[in-house]
Every structure is written in structure tokens, then in C-alpha cells.
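Next up: a single chain in C-alpha cells, the form predicted on its own.
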Amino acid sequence: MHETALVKNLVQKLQAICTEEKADRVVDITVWLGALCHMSPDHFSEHFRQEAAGTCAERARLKIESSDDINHANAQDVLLQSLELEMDDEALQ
């Protein structure tokens, strides 16, 4: 449940992003794992498929770094590094 519960963070935070700036989409993010967060990138990279669809990153490139470092002082968070939208048209004008 806390993976859910982190990954669904994280996406609504992407749709906010979204309405913000006027995007149609997520195209590529990135996010980096603390060695101490408990999941993998297979297993964070599933979550994020799940609680993406029928979202704005829905079809994002997904990007994962992670650590081995249980000493760095976010070894337990999952950070979100970048971030590339697709504006709409108008958006731009």
C-alpha cells in the first residue's frame, strides 16, 4: 500500500503539473529511488503504469534512477528529477 499510495502522489502531482501548464501531456519523466524506499524500479515502474492510465502520463517515457546509498540524505524518498510536457498549440500562443 505505501508504493500505491507514493506512485498515486506522485501522478497527481503530474496531472496538476498538466493543468497548470496548459500541457496535453507527459512525454518523459524521471524520478529517482533512495536506496532505502523499498521498491525497486521494476516494481515502481508497474505501480506508475497503473496509476498513470487515463492520466496525462499515461504514455510518458519513464526514466528510473536509483541508489544504493543508505546513507544520502533522501535514501527514503522517491524524487521526481524531470520532467518533459507536450503543450498544447494554443497553450503557446
The other form holds:
Amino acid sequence: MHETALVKNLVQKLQAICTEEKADRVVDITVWLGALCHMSPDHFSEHFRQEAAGTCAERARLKIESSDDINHANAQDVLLQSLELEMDDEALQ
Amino acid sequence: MSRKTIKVNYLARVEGEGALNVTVRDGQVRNAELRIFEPPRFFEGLLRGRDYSEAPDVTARICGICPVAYQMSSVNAMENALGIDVDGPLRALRRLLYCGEWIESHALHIYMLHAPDFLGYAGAVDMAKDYPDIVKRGLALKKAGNAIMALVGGREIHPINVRVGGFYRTPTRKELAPLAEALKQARDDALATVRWTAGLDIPEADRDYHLVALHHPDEYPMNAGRIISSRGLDIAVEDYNQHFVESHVQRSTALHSHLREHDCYLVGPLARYSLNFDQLSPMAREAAKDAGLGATCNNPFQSIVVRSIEVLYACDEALRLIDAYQEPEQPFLAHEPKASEGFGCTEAPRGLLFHRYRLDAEGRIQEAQIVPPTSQNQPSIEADLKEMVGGWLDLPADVLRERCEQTIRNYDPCISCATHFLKLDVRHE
Ligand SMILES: [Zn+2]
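What does the same protein look like in the form predicted in complex with the partner chain, given that the last one was the form predicted on its own?
Entire complex below, previous chain first.
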């Protein structure tokens, strides 16, 4: 339940960035998983696929880095680090 | 088309997970209403029209902390509907899988969510700075639970190896052997966990709970048994709906459960332990005594010690099951779908989890009912809060919120994973 809400929030953020940047879709996403966030990369990507279906991030490639540093300030968190967007050139003008 | 890379560093957050509204009139707490996010209703709709064989995999996705529980209750219900009796090594393997989930989920709850409360930390990250070895022990325990789930369940999270009638594939004795080695270490860690939690500064509280749990004459309850209570209830799983009612509460997406005869009740580790103490292994009973626990426990803050006892038991039981394991001749029992109704109830780490399904002749799901522990405990959590908040009203707002979160964390990791998850609104009338 926790992870559903967490990943939903992340996908909402992606949608918002897409709208803001006038992008069509997200091509790549880099996510960082803290050592104490209780999600493995597999677990995360499964939830991500579910939540991203039908959104601009539907076909995005996921790059997941999972940390084992329990002393990291964000060890309990999931961070969205960067993304690559694809946009129609006309939208830029 | 062009591409653009942007750096974000955005922290994903849990929003709208929980809200607590407290109403105070004349200095007295009149009402404590907890609003929590609850997806099983959505899954009940999702299951309608699907094939009976899909239920275990679909329901396992409801929760990443207790997927086996959802899988086990649904598979039990389907087997009940179709008249299949899974016994022998297949039954033992399912119990082993459930042990993995208890170890994993309880370790997470104890070390990452609950212990920081007692030691005065906002979360596990702060606690890890001062107690790195303890946090590492928690992670190691969790890993041992995960290893069982990965091997028997086919995957660490949202296992996919369980099917109606048994498993898709069963492990060999040789494959289980390395698990036993890891579990011996885990059992030592679990014993150390019991001693450690028993030494925490635990608030005094003695609530008059109506405790409800499964009970089985020959084993500590996980996957099978009758539903019994501390006030004399003793019913078959099939009769659940005759004694328990769910009612819609406007303010919440969750349904609340009540017992027709006694109103609110408690499920989870305290109930399981208090109703089944004699079924624990000698090692677990001994550790409980050394930790100062009696054969029953009514202090919700002590649930951290009781969880530790259950982790110890689950390690001990998993070792016993691995030692006695005989490779089954077939991974599952053959069967045919038929028009039927089935019921399943198991002990999720945080309490009783009930499923009911009605199938048509082709085995399509006509109706699905899922009652998770959270909705059964919600009236009890609210009762705890109502009783306790009154004494805390003079505290600063953030301290008050922390106390309320701690009270809720006694019950459930799933609604309180995030630190500071709770939106607290105290209204003076
Ligand atoms: Zn859960």
C-alpha cells in the first residue's frame, strides 16, 4: 500500500514535468533507492509499470540505482534523479 | 523530435495516506476518526470476471509488505471452493513460505518503523547513525525472510510460484539446504532481537481488547485453523460473514469491521500470541518468559516484543519444516472449475485476512470479498487513540502527532511506513 502511494506520487511528478516541458513522453528515468526504503529494484519496477501504464512514462526505460548506505541522509527515500524527455520540435517554437 | 535531459532530484512522497481528526469538547476527547488509504476494494472490482487461477497473483500485488498473506488467503479460498485439499509436503512448503513473510515483514516493522519510536528517533535513518549494528541486524533478518520467499515463492516480492492446487514448481531438498544455514544465523539474530526489544522503555498500557485470531490444535496459526476469540467465539472460516459485519464509513475509503455480538476487536500479533501461546515452539516460549511476557499480552506498545517472539518462532519453524521436507511427487493437485463459493482465512503478519469468492461453472470470478487486517483493527485503533489522546492534549502539536503515529504503528506497518505520515487535525468545539 505504501509503495503504491509512493510510486503514484512519482508518476504524477513525471506527468507534471512532461506538461511543464511540453514533452510527449519520457524516454529514460533514473531512480535512486535508499538502503532503508524497503523496495528492491524489481519491486520498484513492477509497481512503476503498473502506475505508468497510460501515462507519458508508459514506455520509459528505468535505470535504478540501489544504495546500501544505511547512513545516507535519504536512506529511507526514493529519489527521482533525472529523466530524458522527447518532444515534438514544433512544440518548442 | 528532439530530446532533453533534465536533472530533478525529486523525493517521492506518500501523500494522503492517513489523517486523524480529533474532536475535543469541554476538554474531553469525543471522537477520534482515522482516515486511511485502502486499496483492497479496488482489487475486488478488478477480480470480477477474471479466471479463478489468477486470484493468487492479482491479490499478491495488493501489498509489497505482505504479498504472501494475500496469496495464501486467496488460494485457500479457491481450493475451498473447488474441494481441493492441499496436504503433506505441499502444505508444509506453503507454511515455510509464510514463515518467510513473517520474518521479513516483522523485521521491517520492528527495526525500521517501530524501534525508532522507543529510542526517540524520527526514523530508521537517524537511528542507524547511533545504532548501525542494530539496524544491520534488522536488515540481515529481513534478508533471511526474503531468501525464503525468493526460493519458495519464486521471487522476493509479489511471489509468483503459488497456484491453485499447490505450486508451479517445488524446490528440491538440495535447494533448501543453504536456506537452513542462513536461518540458523537468523534464529540467533531473532533471539537477540527479543532480548533487545524487551529492554526498550515500553509505556505501560493495559487495554481490554476482544482478541480474535486463528487457532489450530497442532500448530501456531498461519495458514489454517478456526477463528476463535478471547470471549468465546469459535467458528469455522466459512461462517465469518455470519459473525463479522463490515460497514461503510463516510469519511474513509475503508470499510470498518465489527463483530455482531461485541463490536470492535483486535487482530494481529497480540491476539495471535495470547490465543495460541501453547502452540509456540519451546524455544519461543522460553524466550517470551525471559523477556518478561506472560501467556497473554494486552499492552499494544509491547507488540514489538511479541513480534520479535514471532520472528524467533518463524525461524525455528522454518528450520523444522526444511529438515522434515520430502520432495512431493507432483507440484500441484489437478482439478476442474465448477460453480461454487469458497472461503479462506490466514494470519497475515499484522492479523487475520479473510477472502471469499463466488465462481461460475467456467471458474470465472463472480464476486470477491477481501477483508484486510487494517479495516478489522481500525475501530480498535480509534478506540486506543480516543482513550490516550485525552492525556496528551497539552503537548505541542508535533509531539502530539508523533504520539498518535506511534500508537498507530503499534498495529500496522502498511499505513505508517512513512515517518510523519499523519495529518492531524484537533478541533475544539
Ligand atoms: Zn501491506
